[in-house]
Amino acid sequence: MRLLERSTEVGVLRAALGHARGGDGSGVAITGDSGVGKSSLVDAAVAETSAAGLEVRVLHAHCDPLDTPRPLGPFRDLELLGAADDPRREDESRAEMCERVYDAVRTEPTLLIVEDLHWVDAATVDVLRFLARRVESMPLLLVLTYRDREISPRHSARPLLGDLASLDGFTQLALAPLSVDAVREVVSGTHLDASRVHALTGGNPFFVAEVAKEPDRPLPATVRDAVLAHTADVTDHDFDVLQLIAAAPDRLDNRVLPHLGVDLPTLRRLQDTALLTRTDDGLVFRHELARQAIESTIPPGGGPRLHARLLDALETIDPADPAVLTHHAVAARDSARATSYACRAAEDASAAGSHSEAAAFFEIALEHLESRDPEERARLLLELAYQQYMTSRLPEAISNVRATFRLWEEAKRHDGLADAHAAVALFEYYNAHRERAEHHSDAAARIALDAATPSTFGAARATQGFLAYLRNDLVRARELAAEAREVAERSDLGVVGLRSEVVSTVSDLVSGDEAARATLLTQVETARDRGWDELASTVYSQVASLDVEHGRFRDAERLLQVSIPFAIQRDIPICRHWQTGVRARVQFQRGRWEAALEDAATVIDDNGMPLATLWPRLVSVLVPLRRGEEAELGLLDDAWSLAEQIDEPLRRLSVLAALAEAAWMTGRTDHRVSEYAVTQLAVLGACPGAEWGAGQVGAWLRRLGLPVPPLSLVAEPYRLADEGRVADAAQAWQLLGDPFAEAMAWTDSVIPEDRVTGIRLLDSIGAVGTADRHRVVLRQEGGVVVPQRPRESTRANPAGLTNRQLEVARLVARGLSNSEIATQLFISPKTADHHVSAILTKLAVPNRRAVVVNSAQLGLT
């Protein structure tokens, strides 16, 4: 059918393709209901490209409607990544796939089409996000099609669609149904009534075309009838083959046709139905609706038989995709093979860094497991729990591990029971239940020792050491780490050995040995080189967290610029949540309110591991308080509950400081501050590594007029302030890059003029709420001219930069041109220019040179 009423959409694609050929890439998302013409529009663009003789490579990939999608399925099908039967492709991680796809499309003008995004897998989403964020810097037109009504808020494609909405280089085309006039054109030359056909089909182009193909038949009651009209003359054998193809939603592989008794004459006859199309890989229905119409004719009980035939045939080819085999085994109600193939598919997905899909396959394996062997079920539950942990589904992970306890005991496998306790110890910790975590880590070590299983015993000791380090019991942490290391060396347990070294080194860093930081980063590289991604990402998390805790804000920023992309590429959401929460904190310390709130909202909205939400909750309250806006103070109660559950000095001090600041801002009495903080500060502050947190709580207690107990050690800026050296303290904070603390150091002075300086600084970073609080006090005291609150229109707003704008602003501060910024950030020079304009406006500076000159003052270094 000729493409009707799509000239605008074709024009958009034509223009985008022209830009891509010129090196200015972009993306187009085409949405609409099934049959509305998304694929036809794409085909028209491809045909136009071919007819015009344009030198553009066309890559066409599809997501398949499998029960559990194949990880990276669309990209594994693309020939540009190597031969389809190359086994290396199945072992490729998503990070490697990102790099390979990027390398393949960044130089040659390319039209990359990924259809049916509503069936996409999470790994493919990450590769597409990787490409989308770089599309402007490549000669690429990325076209995505999907049914928007089938993408729920929790759909795996949601992160990608969220990205696309914020990217300048993406356009969305929502296809509308055909009008009556267009339907009239389609049915012209027949006796069909256009209005009636329009009413019957709702203007759906596919449905209209199906009706128009058989105008002499009575108008069908349904579209299904319209499709089935094409099969009226086929034989029973051929219809059986059609049903067989309908049972293979991805495609019927060419290689299995002989095994299914499908010969060339049969294929020719089926071609006459106009329902099928052939690809290089196999047979597929021309439209999903056609497949569904044929599938609907399969009688009750007939489906399993068809899937069993397909399964038998697919098992004869090599390589066969375990994800596809799983789909047919499940549909064939063959539990044994469903479990077996699901396990294989899960292992492949995990190796490829697709932990969401791995968890889904392990769930299938468990659901179909018929064996009564308790050990087999326990192992599957433990595998599933690990994948759920990696994807930040902690309650489910904990529940599944707990379910194994009885099974291991029934199987009399004490080594397995120890493994289960070790696993749940870690999960409970990240779920913010320290007491349970310690109980299970102790149990794991005790049982493993009795069972003489060195690997579990060493791992349990390393976990115990990790928990001891987190509660600042560094002596015990080092003892446990040393014991774990001895076990690892005796039994040649590489990962346990490295984990124990990390515990020792990070304990040194907490103690103030800053050289340990470099050692930790070396250990990260070792973990990465050996493929221990979870361990590498965990070390990143701990170093970044301690950097912020100890005032190394710039170091933390640089580290997070590496670690967050690593966690995303390796599909470790639990670490991504933690590190994004840490970034919320560092942005907060740097006075970048918008960026801090952006990260805080990301962590809280993701509903990931509870522990990671502690700092985002504090940021979500303190930023509006400092800006003079309404704040949701209840989040502080949530943070306090978390701090109590996790029971660690550093986290308790952070929440106490936030409670004290809120009390100072609102004038409310908080017993957690006036009683607990006053009585416990000396104890908390005596813990190694607590000199910064204790100093901060002490400063707020003084501002509240509460007694501050003697502290054995406080960080340098707080010590200077305690000694009355206001200017020195302010300068120390300036050098560290904490403008709010710098301003507060001035406002703590007894000299009114110093306090005015502090108020002006607070105003300059947008902390007008805090500045107002000082204005009230200063006016009551009199004797000095208090600066007026700046008008919104005249206030420079460095705190208003988003995370993306901060990236651009840092590059501007380094003197890079728009073209160079575009190259570094994989955006077009035009987009870079837009960002720079927005940054200059928010910073209230006349030109980019002013950004360079004032970069330190603006907090960009």
Given for the second form:
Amino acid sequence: MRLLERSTEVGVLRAALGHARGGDGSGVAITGDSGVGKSSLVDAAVAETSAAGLEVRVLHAHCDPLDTPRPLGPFRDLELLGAADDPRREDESRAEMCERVYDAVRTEPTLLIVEDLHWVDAATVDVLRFLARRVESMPLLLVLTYRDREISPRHSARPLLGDLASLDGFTQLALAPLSVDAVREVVSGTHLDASRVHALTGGNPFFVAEVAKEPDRPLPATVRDAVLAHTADVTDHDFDVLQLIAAAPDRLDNRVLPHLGVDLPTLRRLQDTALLTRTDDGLVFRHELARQAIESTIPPGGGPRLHARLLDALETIDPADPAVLTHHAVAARDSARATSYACRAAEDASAAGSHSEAAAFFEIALEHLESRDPEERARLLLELAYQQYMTSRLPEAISNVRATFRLWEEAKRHDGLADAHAAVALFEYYNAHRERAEHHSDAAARIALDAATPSTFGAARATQGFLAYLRNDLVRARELAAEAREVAERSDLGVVGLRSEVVSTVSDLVSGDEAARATLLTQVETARDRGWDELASTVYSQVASLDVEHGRFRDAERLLQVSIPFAIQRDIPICRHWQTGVRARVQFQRGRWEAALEDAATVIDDNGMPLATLWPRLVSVLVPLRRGEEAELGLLDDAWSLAEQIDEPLRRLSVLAALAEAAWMTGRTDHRVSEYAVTQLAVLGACPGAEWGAGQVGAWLRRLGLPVPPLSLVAEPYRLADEGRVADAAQAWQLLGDPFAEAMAWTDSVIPEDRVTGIRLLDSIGAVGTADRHRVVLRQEGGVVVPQRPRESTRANPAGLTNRQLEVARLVARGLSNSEIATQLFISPKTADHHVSAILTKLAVPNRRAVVVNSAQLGLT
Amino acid sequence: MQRFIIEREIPNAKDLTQDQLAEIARTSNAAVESLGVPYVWIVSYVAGDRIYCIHDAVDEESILEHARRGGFPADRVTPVVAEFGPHTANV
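Form predicted together with its partner chain, following the form predicted on its own:
The complete assembly is shown below, putting the previous chain first.
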């Protein structure tokens, strides 16, 4: 059928293709209901490339309507990537796939079409996001088709659509149904009544075409009847084959035809129905709606029989995709095979870094597990729990591990029981329940010792050591780490050995040995080299976190610039959440309020692991408080509850400092500050590594007029302030890059003029709420001219820059041109130019040279 | 029936073992049998990165269908128009 009423859309695609050939890539989403003509529009665009003789390579991939999609399925089907026949590539991770697709599309003008995104798998979404973020600098037109109504806010494709929407060159083509006039054109020459056909089909082009194909029949009652009308002359045997093909939602592989007894004459007869299409690797329905119409004719109870035939046939070809086999085994109600294929599919998915699909397959395996062997069930539950942990589904992970305890005991497998305790210990910790975490890690070590399983014992000791380090019990942490290391060396357990080394090195860093930082970074490299991604990411998390805690803000920033992309690329959402939370904190310390709020919202909105939400909650309250805006103070109570559950000195101190600041700003009494902090500060501050946190709480108590218990050790800038050396303290903060603390140091002075200096500084970084609070006090005291609240921020500062703008601003500060920035950030020079203009406005500087000259003052170094 | 020469590009075809060739033959036979139309596989030659096959079939479509079912490539399908040999000299 000729494409009707789509000339605008074809024009958009034509233009985008032209730009892509010139290296200015973009994305187009084609959306609309099933049958509205998304694929026809894509086909028209493809036809146009060949008709116009454009040298554009066309890559066409599809997502399939399987219950649980095949990880990276659309990309594995692309012949260009050579993945289909290469068994070595079956367990390729998404990071490798990203690189391979990137290499394939960046050199040659390419039209990459991914159809039916509403059925996409999470790994494919990540590869597409990777491409989308670079598309502007490549000769690529990325076309996606999907039924927008089927993409809910929680759909795995949502983040991708969000990324695309932020692209300059992104276009969404929402296809409307045909008008009555267009329908009239289709049915012209027949005696069909265009208005009635329009009313029956709702203008859906597929349905209109179906009706128009059989103009001599009376108008069908439904569109399903329109499809089935084509099968009126088909024999029972041939109809049975049609139903068989309809039961294979991805496609019926050509190679199974011999096994299913479908001969060539049958295929030729079925061609006359015009319902099927032959592709390179199988038979598919020309349209999903046609498949559904035929599928709807399968009698009750007939489905399992068809799926069983397909399953038998698929088992004869090699390699068969375990995800597809699982789909048919489930539909055939063949529990044994469903469990076995689902396990294989889950392992493939996990190896490919598709942890959400892996979890879905383990769930299927468990649901169909018939075996009464407790050990088998326990193993599956533990595997499922691990995948749920990786995807930040901690409560489910914990309850699944708990369910294994009884099973391991029943099976008399103490090693399994110890493994389960060790796993749940970690999950409970990230779920912010330290007490439970310690209970389980102790149990794991005890059981492993009794059962004489050294690998589990070593791992459990390392976990115990890690938990001890986190509560600042460094002596115990080092002892446990040494014990773990000894076991690891005896039994040649590389990963446990490295884990234990990390625990003792990070303990050294906490206690002030700054050389330990370099050692930790070497340990990260070792872990990365050996593929221990989770350990590498954990070390990054700890170092970045301690950097912020101890005022090494610039080091933290540089580290996070490497570690966050690593966690994203290796698909470890749990570490990504943690590190984004840490970045929220460092942006906050550096007075970059917008960027801090952006990171905090990401972690909270993503339902990041509870432990990771502590800093985001504090930042979400303190930024608006400081800016003089309305703040959601309840978030502080949540943070306090979290700190109680985690029960670690550093986290308690952080929350106490925030509570104290809020009490000072609002004038409200908070017993957690006036009682708990006053009595506990000396104890909490005596922990190694707590001199910064304790110094901060002490400073706020002093501002509140509360007694400050004697502290054994406070960090340098706090010590200077305590000694009344206001200017030195302010300068120390300036050197560290914390403008808010710098301003507050001035306001702590007894000299009114110093305090005015502090107020002006606070105003200049946008902390006008805090400045106002000082104005009130200063006016009450009298004797000095208090500066008026400024109408808007007058001094150049990065408070209003988003994370992306900060990234661009840093490159401007290094003297890079727009095109150099574009290359580095995978954006088009035009987009880079937009960013730079916005940055100059927000920083209130006249030109980019001013950014370079004042980069230190602007907080960009 | 018409005779065809089919060229199949298979990287390192020359390294295929006897077992692998036997497996391929089984797959091919099953594909022939399933076609439901007259079809005869005469012989195949392995040479370098290619396999050259001689098949008798009613039409080219059957040749391609056999390849699809067997999962084999069929990079070039050419009808044979004449066959000759040393004996042709005596005609």
